[in-house]
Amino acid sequence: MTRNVSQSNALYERAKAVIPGGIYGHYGYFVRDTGPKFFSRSNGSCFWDVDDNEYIDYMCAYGPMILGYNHPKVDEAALKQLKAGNTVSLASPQLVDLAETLVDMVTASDWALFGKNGGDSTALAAMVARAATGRRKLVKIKGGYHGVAAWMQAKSNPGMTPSDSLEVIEIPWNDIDALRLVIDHYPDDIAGFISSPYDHPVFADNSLPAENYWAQIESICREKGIVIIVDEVRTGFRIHLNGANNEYDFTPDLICFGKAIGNGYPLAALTGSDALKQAAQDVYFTGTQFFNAAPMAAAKATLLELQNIDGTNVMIDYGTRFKKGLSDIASSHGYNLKITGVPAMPYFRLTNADPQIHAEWIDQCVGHGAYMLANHNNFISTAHTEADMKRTFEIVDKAFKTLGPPPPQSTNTA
């Protein structure tokens, strides 16, 4: 890799003097010593770092970019509203327009409430479930991520106390019997079951729902009066335009959206059924910036454009062909590239090489201009082009050539 990232590194050193960690949160977790750390501009499917290196972006800002950076229709809608007013002492009509657009689009939704981050929508969902049922406990999938609120963090994380997640019970993914056991143990105290449409943890292969998994979840929860919460913060509009539950044939009570809903403008949403509308009204959950009008205008434009271009199927088609191309290139160099998850959110793992070699392969791809992560699902957008795919295949091929053949002792074939 010959890319110069000296300006990124210099800025990182400045940042560490005044910002704990320099770059924090999930962005900081994936900082590479040799990789870019700060961007200077973006457009379409690409961004440029402060050293003016260009990258085809397969992280899509960790998911928010779905139509492309600086999308003209989205930015025009946001700018028009920004000039008229953004945060004012009254709500904007954009609030109503966006709620109507979202409810019309998402088949399992009768109403919508808005926040800023995905964690706002999941936290609100938990409160609504508890308010509606009068119960305390929530069941989640082991390793599932639903935000940084204390109730969702591991007890061992710095700043947490054991009581923070006392009412949260974890069960394995795709394990119906585990849910039944939890309900048997707490027959009258399970308020809600929360899960992503499929299992997409970091540092592990992603896993789709087993046949009839969601149908069984729905049947059990309906019988026991448990609220079904689907966290689509990451998957929203990349599996099915009308809600991932349409793909997996079930009906949730609450759906959490974030990330891509505004194509990068800060917004999150909780949608739900009429049966929970009163509970949602009763719960007190608010924020100073929750009524920003410009992001709402951007979100409405995003949703309308996704419908106009059949965005989900565009991403599925691209992701399917992308998966095959990457696998074929890996195979030609003696590597087995396992790609899990849905087509628009691929997770990569070299099964016949140790994790260090896999990370080096990803670093080589980044160094040549395809921005990916080694231990997180990547993302496809509607902005990715045929030229991007061709160029990425060339980069991937070059990265494997740099690595050389897999070492004989690499037997990680799971």
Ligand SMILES: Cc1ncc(COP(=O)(O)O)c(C=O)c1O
Second form
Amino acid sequence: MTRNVSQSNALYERAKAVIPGGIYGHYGYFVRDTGPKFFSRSNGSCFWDVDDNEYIDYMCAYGPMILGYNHPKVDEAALKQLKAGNTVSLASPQLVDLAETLVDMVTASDWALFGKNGGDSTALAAMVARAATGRRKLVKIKGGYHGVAAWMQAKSNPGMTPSDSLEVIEIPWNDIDALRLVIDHYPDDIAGFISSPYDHPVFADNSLPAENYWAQIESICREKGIVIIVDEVRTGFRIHLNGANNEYDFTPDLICFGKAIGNGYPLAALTGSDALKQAAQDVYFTGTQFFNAAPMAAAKATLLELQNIDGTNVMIDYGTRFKKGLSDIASSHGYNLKITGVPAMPYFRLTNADPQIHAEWIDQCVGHGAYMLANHNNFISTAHTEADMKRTFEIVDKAFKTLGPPPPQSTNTA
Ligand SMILES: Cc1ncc(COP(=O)(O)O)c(C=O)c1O
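Switching conditions: you have the form predicted on its own, so give me the form predicted together with the named molecule.
The complete assembly is shown below, putting the previous chain first.
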């Protein structure tokens, strides 16, 4: 089924005339011809496009929406602070309140600094690791995404020079030997190891840490004085409320947060251990908007509400049942649906259908009102209801019916 998206398309044409690419960045990469492109409003787990089609949103704004759109407690806190003042010549007490809340909640943290985007926190983490160790190099996971800063982009991206990422070494995910090899090669020059808690690339199955992976990383890094940076910008509060390291049993030195920390209000944070506090004080880190008080009030309300409702477990429970339901529906139509990643961030792949059929299946789901992406992990929020799950199962069933059975010998190994 294709919905009427004519208003979206008309806006897109206008956008292309005055905005490079029309819609840019990650929103642009996943624009689909027949799909919605602009929203008119949002509420709870849903948004409406400018053609007034309703969607249950399983992208959650690519992660920030964790408690539901227009969450009353979060919005009230933000609006109250907005009226009192947002960007003022002094810092707001909200800064201190939020830092205390975050440090109380995230077990591996003794302090917090705040920026706006996830990339602010990963860039800060890199500086802190280098300042603390006096070393230059960073080890990251191949394909791991940590933001748009030049040092994190692929050398081949337009606008990059090879020197931008000269000090960044990539190793495969879940490969301890590769880390050992890199350390043998640069015994005294690795400042930090940066990775998401698990591997969540686009266009490929997501992969959880192998047993003992993080414990081994921890012991190697401790022995060699390498700072362990966990990038929780995407996973934050969707694996463990107190930090994903509690799920995978290790203690990082620095944790990067962004996206969901303010339920959509712009805020990012870096938290760290006492041992790195001086380095975090020494590095140069600031931004005109870093002290906006309303997003800080929103973030504090978000964190308190997540604690209050045991939000992470609510999402894990929904995600676990969602996964089972979707796989069962797929099987009943002859499809194998592989779902990877953690329960609150499912990545879908139909293994016995080629990638075009997989994309068509997702388009059908979107066309019937469940907003998902084919080649990026999806997100669950605490606002997704039982009625949403039931409705989504009906939509997914319809989508498979429209597709018909999988063609013989069709596969998707992406
Ligand atoms: C794991 C991870 N780190 C860092 C970033 C960068 O965050 P931002 O786009 O807010 O700068 C992202 C964004 O998707 C991310 O997924």
